[in-house]
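Encoded as structure tokens, the following chain is the form predicted alone, with no partner shown.
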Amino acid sequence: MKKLVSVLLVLSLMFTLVACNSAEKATSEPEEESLKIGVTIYKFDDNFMSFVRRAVEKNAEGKAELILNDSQNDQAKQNDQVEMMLSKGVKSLAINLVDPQAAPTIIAKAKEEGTPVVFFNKEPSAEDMASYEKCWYVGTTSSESGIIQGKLIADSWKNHPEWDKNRDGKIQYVLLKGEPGHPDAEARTKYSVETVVSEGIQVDELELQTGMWDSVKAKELMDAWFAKHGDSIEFVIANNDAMALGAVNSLKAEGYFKEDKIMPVVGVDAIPDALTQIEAGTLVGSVLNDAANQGKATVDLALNVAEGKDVLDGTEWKLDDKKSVRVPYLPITNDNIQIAKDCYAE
């Protein structure tokens, strides 16, 4: 009996020591809480933004916990998502706005909590950006994509005089515009055509309507335009590749891209599906909107400010006078298509 009591006392002492050691370890070495960054994307099923989202997730892996939200093109929903993320104690926000005019609402919510904000892809106004010191932007220079696209149109037109079907020396074009009021849509629409004209080419606008960045809507518009104008259309200009691809699908149904029946179509973004069509000869070209680097820059900045570091610490990015990182555009044709392919390589 004495032996049994002794054994029990020893076991009890060992348990007490282990428990004390565990408690001491838990006290001296608390488990590190993961860094939380709140992210919203205006619409997950937007072709281009899906690639930006992948880049955001890839670059945050192992560095931060992302609270990632699909705002479903609903600004009210996005506002609620921001409130939810702030209530969960995110250390920074990365926001792809549904509506750029809603930036003051987002900024006010973040400012109240002292939480830094990195907007990306849809740019707030300079006034909004200046209203909060912990506010930055990652994106592009909107006019640049329109200028590059316009140069691409002009160069290809000059190299293919046979595209001038009625031999009047003018481009009879239709234009698929993105979301009205979106800085990229407005700039691409304006500067693409202005650049063509600056290259000494006259133009006639047959149609200009919004396809809302969407392939299906763009196909419907192209169907209607072809029914109205037929072969008098000489060029299709699209603010993004999704709409360009919708136009291509419509034109294929009309017998284009077979034998010598060609309709020049250009887009912007240089997404993988567009690259396939460039190689097939059904797209003249596109303008690379670098999703990989936009996603990387967004995460780089959001991580830095979440950790209380300088926004550019340890990065290669530079800020302009509007507190913005500008990722450059690049024209893409079959001649340099590998550059765009490399952007999507895993």
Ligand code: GAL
Second form
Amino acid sequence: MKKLVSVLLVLSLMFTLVACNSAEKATSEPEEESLKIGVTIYKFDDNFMSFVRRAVEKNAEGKAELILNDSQNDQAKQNDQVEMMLSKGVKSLAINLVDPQAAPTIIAKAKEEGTPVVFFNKEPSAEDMASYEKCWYVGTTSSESGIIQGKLIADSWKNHPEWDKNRDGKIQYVLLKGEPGHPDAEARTKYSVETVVSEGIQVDELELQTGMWDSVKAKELMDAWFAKHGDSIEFVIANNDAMALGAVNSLKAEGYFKEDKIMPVVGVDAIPDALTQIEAGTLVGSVLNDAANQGKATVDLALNVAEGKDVLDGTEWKLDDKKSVRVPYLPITNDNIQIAKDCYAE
Ligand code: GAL
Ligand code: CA
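Can you now output the form predicted in complex with this ligand? The one shown was the form predicted alone.
Once more the chain from above appears, this time first in line as the rest of the complex follows.
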């Protein structure tokens, strides 16, 4: 009898333990079921995108569990990452493509699961955007950055007649292009120069090559161009700040930016390192590419669609006819540098 009682006691104790355990499980359930959003960045090792990534992380805090992937500039890797995230049950995807042409591949995978996709920073074609009802884009109007940069070049050139070293009335420029095929790189290259010309300034293109958005590559190009053209170069136009800063490093080694040896250099992004150079007088100016708001809009949209809400629910963003939110660019010089500082301080 005694034995039976103790067996019963042990049994009931076990039952209580099991019951407690399952109660605990029930209360922790919502956490385990937290909303998962799958994010890819084309490569973590990109100056500007690291600021967008930070903004994405900050805005998702306490609202969703991000599965964040570095696609290491490899589209095949990104495709695998998307499959992995879909198999983990993400409720939406936020995709910074490696190759803008790869949007159909990503869309096909998402479509199979009915998962919504918010592309950001690398804009898919209008046709791809129209091919899936549950996809959107967050970025900018690429041409705007080229036009603003062109205005910066024209205005500063008109204010500094001494920059025309050979006095032929034309700008002999070199241009550091971003990744070919990237809508930002193509538009900045085209519109910056076109805007200068439309301001009544004639130009001679001494060199144009891609530095792939990268400081080190840009420095190598600038070294080679300087060896070839030397002081006949009168302006350095860069599709982004990382490359502008690479060019500045090259030019410093050639004795520029000391005493009155000046080479005008312009970029795009207005990242903190570029702001320091604008303040030091080494960069003429830049164009603010608003990382904070692009990251925020990406998360706002991805969260809404993950929860099955209207994509713009509770936000102030607007969609254009290509289902895209476009964050404005802004010219930045020493006069209004604080705006860019505030943006990146967030
Ligand atoms: C651009 C930015 C570049 C680079 C590129 C990556 O918008 O200006 O610096 O980050 O995106 O896709
Ligand atoms: Ca000239």
